[in-house]
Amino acid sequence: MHIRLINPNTTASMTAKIGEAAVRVAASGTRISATNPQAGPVSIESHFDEAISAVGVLDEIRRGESDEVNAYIIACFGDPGLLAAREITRAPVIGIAEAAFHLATLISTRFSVVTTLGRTCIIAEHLLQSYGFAHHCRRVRAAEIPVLDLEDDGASALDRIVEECRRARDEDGIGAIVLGCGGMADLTDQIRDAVGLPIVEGVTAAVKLTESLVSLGLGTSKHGDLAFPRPKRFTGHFDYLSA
C-alpha cells in the first residue's frame, strides 16, 4: 500500500516531520511517500493561503496519478481543496482535520481543538459546521503561534501549546482535545504526557483511518458531485490543465 502524504505548504523540512510522524504509526505493509508543492505559500494562516496552496494540492495529486499511489492525505488542518482532490482520483484522499474530528467522537462525546493562530480558530470552526462536528466541539482555542514557529522554536512552542491544553482540559469540560496544525504531528507524545487526555493528531489519524480504506477496497466514489471535472479548455498559467 503505498500512501502519499501531501503538505500543502512548501516548507520541506516540515514535510519530513510529518511524514517521519506517520511512518512511526504506518502498518509494516505500508509505504508512505510525503511532498510538498514547488510553488506556494511556506505556511497556511488564512483562508488565501488555503486559496493558493490548493492548486499545489491538486498538482501533487496529478503526479501521484502515475506513480501507483493508493491513496491521499492532505496535511494541513484546513483541508485545502479536499473536494476538488477527490474529484480528481477514485484512491482515497484524506484531510487531516476531517480524520482528527471522527477519531475523537470515537473516544469521546465532547471534544476541543487547540491550533495555533486565532484567525485560524475561525477556520476550524467552518470545518466542524461543514463535516457535522459543531456539536461534538466545546471550544475551539489558539496558542497565539506563528506556525513556523514550530519549526524555528519547538521548546517554547510546545510549552504554550501544553498551557492551552490544560486550560482546555480544566475549562471545556471534554474527554479529548484534537491537535489544530500538521506542525504539531511530533509532538503528540509530549503533549499527551503533560495534559494526561487523549490527544488526537490529525496526520496520524488520517493515516490509520486511509490504511482502513485501502484495506477496505474503498475509493472515492465516481458518481454525483466527486464524478472526474468534464473536460474542457484552460487558458493562461494554467493551460496544462486543459484536456
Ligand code: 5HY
Contents of the next structure:
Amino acid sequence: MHIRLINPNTTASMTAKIGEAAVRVAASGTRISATNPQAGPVSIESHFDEAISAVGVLDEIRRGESDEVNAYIIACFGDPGLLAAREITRAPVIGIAEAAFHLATLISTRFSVVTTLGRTCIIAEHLLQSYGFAHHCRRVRAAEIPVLDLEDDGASALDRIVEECRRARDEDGIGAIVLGCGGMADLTDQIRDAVGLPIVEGVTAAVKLTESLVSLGLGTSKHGDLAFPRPKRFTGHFDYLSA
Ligand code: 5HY
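Which structure goes with the form predicted in complex with this ligand, now that we have seen the form predicted on its own?
Below is the whole assembly, all chains and molecules, this chain first.
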C-alpha cells in the first residue's frame, strides 16, 4: 500500500524527519511518501496559520489522487483541513492528533498532551472536544518552544519538552503522554526513556491506523456529509478548483 504523509507546514527538513519516522514503523509492504505544500506557513502556531495551511493540504490530497495513494496522513497536530480532505477522496485520511488520542485511550484511562506554544493549546482542546476524547485528557500543556526550534539542534527543545512531560507525569495523574507536534516525531524514544511513561506520537500512530484501515478495505464513507462536494465554479486564484 501507498501512504501519503502531508506535512502542512512548508519546512522541508521537518517533512523529511516526519517521513523518516513513518518509514521506521511502516510494515514491509507499505510505501511512505512525504510531501508538503510549496505555499503556506513555514510553521503552524496559530488559528491563522492553521487556516492558511488547510488549502495546501487539500491541494496535496488532490495531487495524491492521481498518484494512486491508498491513504493520507495530515501530519500537523491541529489536523488542519481534515474533514474537507475526507470529502475529496475515497481513501482514509487520518490526522496525527486524532490518531494519537485514539491510541492513548487504549493504553491509559487518562493522558496529557505536551505541545509547543501555549497559544496553540486551545487547538488541541477543541479537537479533544470534537473527537470525543476530552474526558480522557487531563491537561494540554506547552513546552513553550517555537515549532522551528525542533529543527535547531542548539535550541534545547528536547530538554524543554522533557521538563514539561515530567511535570505532567508528576502532577496530572496520568498513564501516558501524547506529543503535540509532528516535528517531535523523532524524539519519542528519548522522551520515553527520560520520563518513564508511555509516549504516544501522532505520526507513527497514524501510520499504523491507516495501515489497519487499508488492510480492512475501509475508506472514507461517501454517504452523507463526506460525499464529494457539489461541483461549482470557483473564482479568482481558486479558479483551478472549478468543476
Ligand atoms: C505541528 N505546528 O504539528 C503543529 C504543532 C503545533 O507546524 N506542526 C506545526 O504546535 O500545533
